[in-house]
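Below you'll find only one chain, the form predicted alone, shown as structure tokens.
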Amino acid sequence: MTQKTKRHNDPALAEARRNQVLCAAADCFRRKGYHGAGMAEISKTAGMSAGHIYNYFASKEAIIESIVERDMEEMFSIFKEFADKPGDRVTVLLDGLDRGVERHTDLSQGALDLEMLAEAARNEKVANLLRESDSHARDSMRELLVGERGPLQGTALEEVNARIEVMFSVMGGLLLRKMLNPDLDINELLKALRPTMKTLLLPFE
């Protein structure tokens, strides 16, 4: 078996080489836009020919399925986090709130997510993978909710449910308010934050 051979069979190399490329390309859509960044230039920013990608990736959308499915994998990771820790589960939850904001006011991944979001309104593949992600996020945070410790144990479905798309709808709606409001205090926004989230992680009375 020749070098190359052995280089292209191990897994650990071939999975570096993808996150390789996965990191280059996030760069490029970041910068250029995911159609103003072609494979030229990702190949370009990954350190590596057009035609070593092809062997990790059919095409630039499967780079951007590659993606996504990525920032599955760290949402489920964090979940699971939660689901984990011991002690109150409103507690948790809350004290979770630092970290998510700091991701979602992160105007370098924001503007990945924008330029995931404006392709989806244009390819139907694209917003397909968003909408199992985010279905998948909903389902994750409905059973931190109702399931075992869950704070909504006996609440109506349709509540939790609504309860989760507001919350959703907060935390997505950060990247905007930094985006437009650059000095966003994000201190005094946490001190507002977390008696908002807390109502809608109680029954109400």
Given for the second form:
4 protein chains.
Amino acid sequence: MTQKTKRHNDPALAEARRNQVLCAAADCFRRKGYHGAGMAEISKTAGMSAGHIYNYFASKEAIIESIVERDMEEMFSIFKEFADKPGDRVTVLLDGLDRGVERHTDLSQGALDLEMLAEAARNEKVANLLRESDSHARDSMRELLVGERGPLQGTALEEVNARIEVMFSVMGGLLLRKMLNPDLDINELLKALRPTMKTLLLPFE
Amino acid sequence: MTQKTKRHNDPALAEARRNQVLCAAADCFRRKGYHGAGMAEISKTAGMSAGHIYNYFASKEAIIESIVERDMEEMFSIFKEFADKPGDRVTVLLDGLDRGVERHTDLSQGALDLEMLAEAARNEKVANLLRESDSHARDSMRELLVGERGPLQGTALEEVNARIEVMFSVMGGLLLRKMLNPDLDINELLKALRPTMKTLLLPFE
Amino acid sequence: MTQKTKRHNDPALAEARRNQVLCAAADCFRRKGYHGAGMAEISKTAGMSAGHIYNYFASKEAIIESIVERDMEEMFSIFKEFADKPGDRVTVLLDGLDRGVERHTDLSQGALDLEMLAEAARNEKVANLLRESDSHARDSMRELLVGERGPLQGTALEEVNARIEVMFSVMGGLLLRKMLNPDLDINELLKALRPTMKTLLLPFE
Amino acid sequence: MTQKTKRHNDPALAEARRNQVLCAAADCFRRKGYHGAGMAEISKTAGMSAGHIYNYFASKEAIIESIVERDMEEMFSIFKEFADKPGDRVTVLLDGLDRGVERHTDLSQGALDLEMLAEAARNEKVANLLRESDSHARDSMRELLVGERGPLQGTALEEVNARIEVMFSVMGGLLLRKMLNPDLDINELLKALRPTMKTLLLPFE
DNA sequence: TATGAATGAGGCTTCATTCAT
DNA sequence: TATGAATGAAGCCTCATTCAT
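Rather than the form predicted alone that you just supplied, could I have the structure of the form predicted together with another copy of the chain?
The complete assembly is shown below, putting the previous chain first.
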């Protein structure tokens, strides 16, 4: 797995410490960016010495990679929830829109996402993790659309994929919107977003 | 201006040198990211000594700020083109979609945009420039939509603004899509994107 | 003694533990050098926690000092053997040559010796131990040469000392030879070494 | 070549700076050992900032490697001198003995040599350089012995090689002697060393 | 006695920036 | 105007050592 560090006798403690570091690092990266945040600051935020962090992570890079992995798992669980919800898929997805917008519109989370994306441009490992994550997400979404009770069951696969791309694009783009327009009114936005998504969720015409 | 540097005897030459640096830096940032590219590499790419760059830019930060400014101007001119085009606004905008997608889908340009956005999260000056640029862009778009020959002339301003946000969100999101899914098929994408945009450009229902 | 550490309730166990550490450390130093081997590795090799080692040794330096002491004792016993051997001294010494060459030609032992010598150049305590050890060795050798049955009984003391220096120099130099010329053929070497030693063991002319 | 560093416009200055660093580093290594001497100390000794050193050497390791290379060249020139001297080879070599002993008996040089040898035990590059150097030295010596005017022209090659090993061993061993016996009387030593060498330089019996 | 989590000083190296020329 | 040698602060990381348990 991703274990390249010392074995720990007390796995629970170790996991707790890893989390301490991960949270602290995420916090620092949000505020200063990956390159702007130093191990010194991270260690202070985590309430542990800089050296000790290296008992849990092989390097600063390994930290951001773990953050990415953690985010991936979070996203998996979100799609799982969708899949488990009963009722009409279109309704379920549209109902989930509010939460999705909120998530993609949270400035501090967005800053971290952006940081990871920017890092991906020059760190192949991070890029691959993100791509893998995205691929899973597209798979999940496709299953929702063309699987059982899916609204696009008869649609050509290429078209479904394209629709997913556009949907993901809107949502992903929200990361940027809030940053570029802090006055953004989320409620108003939803009024325009909902019809847009409906267009994408139902057969054209 | 953003001039914080010494006066130059030959303003034309100075401007040429500034451009040399800007292009070189943009190139390096694209390839290595803002933090990954060093002044040494930039200076080599620009064909001038590292020290000399400081006769034109106060700091490395000032360089990326100037790059942002340059990109802003580029965008202004694009919207100007739209405004100058005769004929139906919806048609004009939909016809421009291909070029827009291409622009936002170019990986190397996208890397630079991402770099600027990530930098914005921690550099207030960059953030303000980008926001100002975005504000202008929204103004221009609004004018296209509700101004003369605009398809949304009767629509409430809040709604128009919200539609713009969604439109910008899709386009901005494309930056991420190509990075997260390198196999992205742009032609297929356009087939789903066009109806989406049409939904946003015309009154609902 | 060199005891600077806490009193131990069970001296026998303590001694066993000290030996465990000494052997492990010698092993690590051979493989990685004094600076290359960390306390973590030593403790793992010794089968005991890093912290616990400090109950037996005040510091990493104290460990190498103890190793030197141990080696000294080994050498004393070797000279004792020579002294106890009956028969002609020259023959005895020449017969012991094979084993001496073997010992000084063993790469892993040589690495440790070199490590100690290099350490001596900057650790006065180590230097003194080694010098003391060498002094004893010279005394022993002198006794063999000018004492009862010694081949150089009539020779001036200064000359005897000088011969000893040269003999020790050849043997010590072997440490380097094997390292600098891994292809070194020990059997051939002995053919040239034996006449050399004979020259040094018998009156000149 | 060994160039992995920035190109320099003024090669003379660059060479001077490299030498500054090399001398300073050699000095520090002598006093504190390779691992004991930090870049900070080296840079202070060299009268230049730590960062600047990296314009001339890729790493601390590269520094010691260069020192080894420098020593190699020095040794080549010594053998060259021997080869160029007219007259009887045995006489020439025995006459050169004084200088050789002096060289191998210099404590500060010896400390550095020891440092390099110890480093060789764990740095393959250093080991290879030293071995290459030693191989050249043996070649040169062999040429002196069996070449034109050589005293061992008829002798079997294996035996010649073995004699060389023993000669080199004595000389190399002197490094250790001075360190282990600071009272060593060099003049007396020479009295015993000369007959020894003569034994090795002339056919046995 | 024994552990190993935790510390923190110090190591090597990078890089934006300055300045004499 | 232009250079690039030089600086030095700051970065990431290692490791001998300590201490609560």
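Just so we're clear, the structure is a prediction, and the values are computed from it rather than from any experiment. Positions refer to the first chain, counted from 1. Take the two forms, find the largest set of C-alpha atoms that superpose within 1.5 Å, and that set is the rigid core.
After superposing the rigid core, the C-alpha of G47 moves by less than 2 Å between the two forms.
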